[in-house]
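Here we start with a single chain on its own, the form predicted alone, put down as structure tokens.
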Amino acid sequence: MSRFSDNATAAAKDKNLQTALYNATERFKKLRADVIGSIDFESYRKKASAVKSDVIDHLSYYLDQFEKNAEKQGTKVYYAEDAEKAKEIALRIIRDNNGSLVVKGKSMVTEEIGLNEFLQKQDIEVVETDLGEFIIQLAGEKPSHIIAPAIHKTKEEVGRLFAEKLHIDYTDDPVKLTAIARKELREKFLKADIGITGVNFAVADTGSVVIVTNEGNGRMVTTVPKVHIAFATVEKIIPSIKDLSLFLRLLPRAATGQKISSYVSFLTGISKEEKKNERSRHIIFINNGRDAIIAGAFRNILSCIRCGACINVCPVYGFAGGYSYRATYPGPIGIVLTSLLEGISNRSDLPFSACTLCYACQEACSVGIKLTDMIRELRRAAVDRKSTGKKLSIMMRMYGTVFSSPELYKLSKAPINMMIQKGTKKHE
């Protein structure tokens, strides 16, 4: 249990990483409440809920359109149970490609599977390409949000890395620093063989796959190598082109408090043309527990949407920072599906030490996922397993019966009542 706890006590003292943090988490709070009122959140984020919840009922079938219609214009797509078999589909691809050098746009379930390590190892560079995640690439490090991977970092941090990894002169400049990174990226591009990158959605009745960015890396990374590969776990599908325009609307207000990305690239298959110069698509779904979460009561935190919003609000995110979760996925979002992927009686610290239910998640997301509530049934969940161990379980139990109990709970506020008056008086 101490866990999250001692990384999160360290966090909250780190002067830098708290005003990384705050600058960052503030500034998207703010700029999505200035473009949610545009549209009607309520109404949107009902339908975007029915359209998620109709594809986990009948994923086979929208997973089986989304190939039919994709590999009638020549895209490839694989199926992988696991981790270990989405890696060695890649590495096939790669391998029969020739391929030796892969560029890379922002995702999330390659992290998750361990990608980027798994192809090092093989001897193939694999070089990150959206600016956040080229960032932390050159540090070293993992992504510490879901949507801005160097969110903890300040600029004065980036200066002296790119200062010390890129052996150039020490700039803060945001413009210059993102004009250097440029730079370096440029060549990277043009002797790739391999492009590879996340999906946002897979659209079942055309056979695309739709990314969504704010960097032209995206483009680059899916244009100007032969080949492209698309990870995406079985859930990023929607039914059809339609459903899109809704999630359109919902992604970028609620991530980066946008009306619209400044990219949205559609890729549908391959050309007559494109097939002559041997380019290739292929599409990756993973599968990795997935399965077993539609089984069971949480199944609906399968609709997420990857927009980050439940973690720009979190309180508890606000001062730990993602580091703290020690988990592919933070905040919120991170506490269910971490817990759900690694097992209860595994992460039972997160439940209950990186969340206060102060309900903010809940109201902020896009989909209407009933996070806190998730959260909650984990910790009950953790203490009927006895995961959390006896002394916390002994104190939940007791919370529990104080809380359940008008009298008693009366009873318990006494105490702090006499310290809040003993401190008025001192005060006055």
Given for the second form:
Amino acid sequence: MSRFSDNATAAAKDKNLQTALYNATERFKKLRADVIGSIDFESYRKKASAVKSDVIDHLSYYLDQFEKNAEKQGTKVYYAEDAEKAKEIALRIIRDNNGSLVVKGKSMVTEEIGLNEFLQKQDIEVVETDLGEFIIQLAGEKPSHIIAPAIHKTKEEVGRLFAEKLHIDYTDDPVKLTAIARKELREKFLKADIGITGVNFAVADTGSVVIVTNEGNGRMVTTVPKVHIAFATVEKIIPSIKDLSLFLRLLPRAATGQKISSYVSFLTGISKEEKKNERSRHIIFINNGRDAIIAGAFRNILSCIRCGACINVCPVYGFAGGYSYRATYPGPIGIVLTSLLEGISNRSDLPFSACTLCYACQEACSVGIKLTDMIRELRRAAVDRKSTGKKLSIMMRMYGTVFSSPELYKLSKAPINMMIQKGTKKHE
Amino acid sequence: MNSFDNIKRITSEKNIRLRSPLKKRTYDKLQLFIKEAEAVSTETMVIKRQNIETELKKLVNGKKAWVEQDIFPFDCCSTAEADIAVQKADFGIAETGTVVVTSALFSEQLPSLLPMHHVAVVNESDILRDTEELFGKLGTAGIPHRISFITGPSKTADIELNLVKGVHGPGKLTIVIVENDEKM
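Switch from the form predicted alone, shown above, to the form predicted in complex with the partner chain and output its structure.
In what comes next, the whole complex appears, and the chain from above leads the way.
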């Protein structure tokens, strides 16, 4: 298996990728900067952090409350220990409803558990409907950014892909390509039996599933097919619908520089009339290792609302791109989550090679997660476990000594600065 | 840090009072609603109650249109066939230029979703300041099964960050605001 540094070195040589990454991350940064000042960001993220900490501290209480309120309204609530269990539950729901065509909204957790591959093996057609996800599904790839999954593809590549897979004439006009996808996917929406989505927020005091989208595919998937299955990792709970004002102001501003996204859908149970017509709504809460994270020192990582701001500001992501991480979640959030989910000793390449400890992510985080501090702690943990080999371990101890003494640090900076200047020139 | 410091820290963080971006300013709710809606490419019209039918007919006549029965009878197409759909919205939110469509049934969500052009009719008196005001009104017990916030047209930037409208939902949104009667 290739390590982060090898993948990143290869990525840095890919000209198309470098242009795409530069344009995208700069654009996202600018969009966010233009609008984030319209709220008192510091108070908002402090409050968001407090709300999420409260959720994690009292998770089982809020899960119970969610379950009670959701079931009262007609949503069925399931709990899955791990990825396998979650997929089994979904398959059972699909079979019970004689489903053969699934349309999907964008969801990172279903990537984490490998849902599509599993369902396809059971002869169930699965269609991604977010335009970016649709593109990478056609290409047989994985998302390279959590909110812009096809960030790495040029319009010409998309044009060739559509021509080949959808048997149409080549065009690289984004407007035409989008219209083609609209037509293609509209047919799927109308035919599908099952809609599958992730969840942005699961609201405990109403039992609602809240989904935020711009394209409207989230609305389609939860409105047109008879059955809606939502997948949520346990930490997606928020206590009250009243907390949503805060999160609905933070998330779109931080993610795409919007005051609000085009669509916010609140789905709460199912009406009696629809139930009679065999319509149903299901939510599967997935643990998949979160209990261990909650029990440990990195529990606040579960406050993440997946805005992607840390990814866009990360200088390493800006060169390495999403695939270098070999993980569902890239960027700074990915370094921490992947290390915790896959084991610190298994993925020590990430905290060491994929981070410069520049603190841009920690500064940008919408919910005040101390990302850089966590990555530093991961390094320490990896060294303590001696999982990185003796040489690196000694190096890290030396770094430790240097960084804890201002004089030594000043001395050490001269060669580093020279290296940075050299590195920058190389990329010009 | 002793445990009491810790308690103080945690409880004070929870008690941070957030200011809605609007609260300190003086503003006209209707003007703000229109400004924010237009900022995200929504078309807006303000009409008098007695003119609803004539004004809306100008929008739909000669088109494959779906019109909500309560507004005026218009026998043409289903929402899946229509190019334009006219439907009442329950609320407006001034802070973001959003219209809110609540329903028990999925079918009532289709007019704002399937056709290329969505026309939302909202009463000026139903325009609320922000989501705090909306959530206060909705309460928690038995909120509608389906609530959609709709702000501007459906859009994507997934191909090289080019902004394209009308991906899956409407490419065009028009909000028709019906003036409060006392202004007549």
